[in-house]
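First, one chain by itself: the form predicted on its own, in structure tokens.
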Amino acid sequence: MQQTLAPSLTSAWIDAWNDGDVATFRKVVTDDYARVSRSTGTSHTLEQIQEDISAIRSGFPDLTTRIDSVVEGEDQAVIFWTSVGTHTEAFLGVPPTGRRVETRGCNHVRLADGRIQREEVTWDSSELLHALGVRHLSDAAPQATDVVVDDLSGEPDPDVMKTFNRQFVTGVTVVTTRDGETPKGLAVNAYASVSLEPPLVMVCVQKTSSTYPALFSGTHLGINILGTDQRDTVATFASKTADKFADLDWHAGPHGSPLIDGSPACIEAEIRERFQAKTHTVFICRVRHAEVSEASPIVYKAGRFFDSDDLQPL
């Protein structure tokens, strides 16, 4: 006998997503219910789905979901739906952006005894991050048990990457943004040029930084390469000082990003992509404005600063 998708099933589904009434799901699924993501192959139990719904609704409190259409077959159905919500609270480690997003998906439902036994879903919670302009670098995040092996000793060494990074010579940059009318910034040496055509750059920022929420929710950022005459500025932005711009001369870029006076070079760039990588976020940005002077940049290596004018050619 063919089973159809009863109104009570779709009603419970909507109540859970729109009102947060996750307990109602228990009434419409079988004891061996499973929900499978087609994109990742991950299978979740009812309890995990209830937790996921609550987490999503905590990040998007005004979330509303509508069923666009239902296609039914023998003992199965496909539900096409659309969700709309505003990102006003932290979600999956991402600070609130205030952005209103819309996502779509479909669930392939298999029925047993009038209840949902299995759902195959073309959407998962990361789609909401995608709608916010965030991507996950899942392949770059190894298991906690993975340790780099020191080739000299042949033994696992959790500090070998620190030693490696200390051997890399970099400049010193201050990445800046605005939190309302308040300028914010932090010292960053994880900067790189990605391409010249189009002009793309990247910076990597730790999520625990006090500047991170404003930086993440912004549309533009400033990157200031500091010079040999700006050692005090380096110290300020490497400190826990609450107002790092209090005694600093700066001017706003065309889109409002703070650009530090006296820097050898400054750019203002539009944030195009945000890639989540465990403790950090990688910002890929398109340069929109640049300023370059004749001042000499400061050089950083192994915890020490050097005067670039004293460099000797090889």
Ligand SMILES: Cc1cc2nc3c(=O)[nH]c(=O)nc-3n(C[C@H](O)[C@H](O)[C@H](O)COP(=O)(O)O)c2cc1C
Second form
Amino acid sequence: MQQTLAPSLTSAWIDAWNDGDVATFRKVVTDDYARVSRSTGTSHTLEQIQEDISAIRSGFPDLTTRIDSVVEGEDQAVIFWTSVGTHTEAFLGVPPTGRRVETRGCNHVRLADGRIQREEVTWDSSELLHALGVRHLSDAAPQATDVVVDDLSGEPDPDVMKTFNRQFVTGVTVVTTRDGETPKGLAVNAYASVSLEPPLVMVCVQKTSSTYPALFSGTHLGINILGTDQRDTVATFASKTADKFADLDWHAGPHGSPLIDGSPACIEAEIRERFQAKTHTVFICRVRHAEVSEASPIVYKAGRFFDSDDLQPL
Ligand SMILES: Cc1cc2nc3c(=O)[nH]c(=O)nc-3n(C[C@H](O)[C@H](O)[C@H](O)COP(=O)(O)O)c2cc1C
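Let me have the form predicted together with the ligand next, following on from the form predicted on its own.
Everything in the complex follows now, all chains and molecules, and the chain you saw is the first one.
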């Protein structure tokens, strides 16, 4: 893949956030540079960013930011970053908590003549607010000190959720995306149809997945429902194999998402929301394209796979 983001750009970017001084950063951006928040739609100039950085650093004076990874394309890149700091002054209306918190985001950077012209920031302030004690979706996840879940015997059983999940029968999908020209994907059974009107679906993906950075930065994703004769494909996509598409026939959907040939059904959907839930991200997507065949879907129950043609009607 073409390298677009010079080290001088990333170091000026990181210095601006770590030192609170945009002087060096000024040299690597275009005159019409703008930083746009994808959550609020607000657009800020370089001067306003100086104020934004100062505001954040006043809440977290020891704030340090690091770049976790950079996904590069032609004249554009996505920077995945993590900031860590101690909350010693009021921030976003939350009084100082003294908590040391971590927040993550990603910036879609567009380049013009080797300089940064535009940054689109995807940052979930509610995740940071949650870390400061403000309610967030991740409240669903257990805290270290919680009794995990009580089962019917009244005894706390850390494995009860696993037992519960083993009683839930699902199909298996492969969720796909592209990292540049490279197709990527992973096996996912955390799929659900959200609504028919509008046609919304959701998938839930672990942030440690190697597919996750490309999935997160994409505009669309593919969801392939796997069939009874695709047992090997399930195994491939549940693994960390480098090129999972090497022995596979697939085609691109209208927006480029890999759709696996021979699957009982495939959709391509536009990513509309990315909800952070601690270790996972819930993607809410609007379906844009669908392909359905007569092939029988594979069934997944309690860690095993079954043939849906063998099911007995009740
Ligand atoms: C039946 C099955 C269902 C799975 N469902 C999910 C899921 O819903 N979300 C998820 O993040 N991982 C799920 N996984 C695990 C991933 O497929 C697995 O961690 C994979 O190795 C990730 O690959 P990657 O790191 O290359 O993206 C599932 C695995 C299996 C076998």
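Small disclaimer: the values here were computed from a predicted structure and weren't measured. Positions refer to the first chain, counted from 1. Take the two forms, find the largest set of C-alpha atoms that superpose within 1.5 Å, and that set is the rigid core.
In this overlay on the rigid core, residue 172 has a C-alpha that sits less than 2 Å away from its partner position between these two forms. With the core held fixed, residue 296 shows a CA shift below 2 Å between these two forms. Comparing the forms between these two forms, the C-alpha position of residue 80 differs by 2 angstroms or more, with the core used for superposition. Once the core of the two forms is superposed, the Cα of residue 16 has moved 8.7 Å between these two forms.
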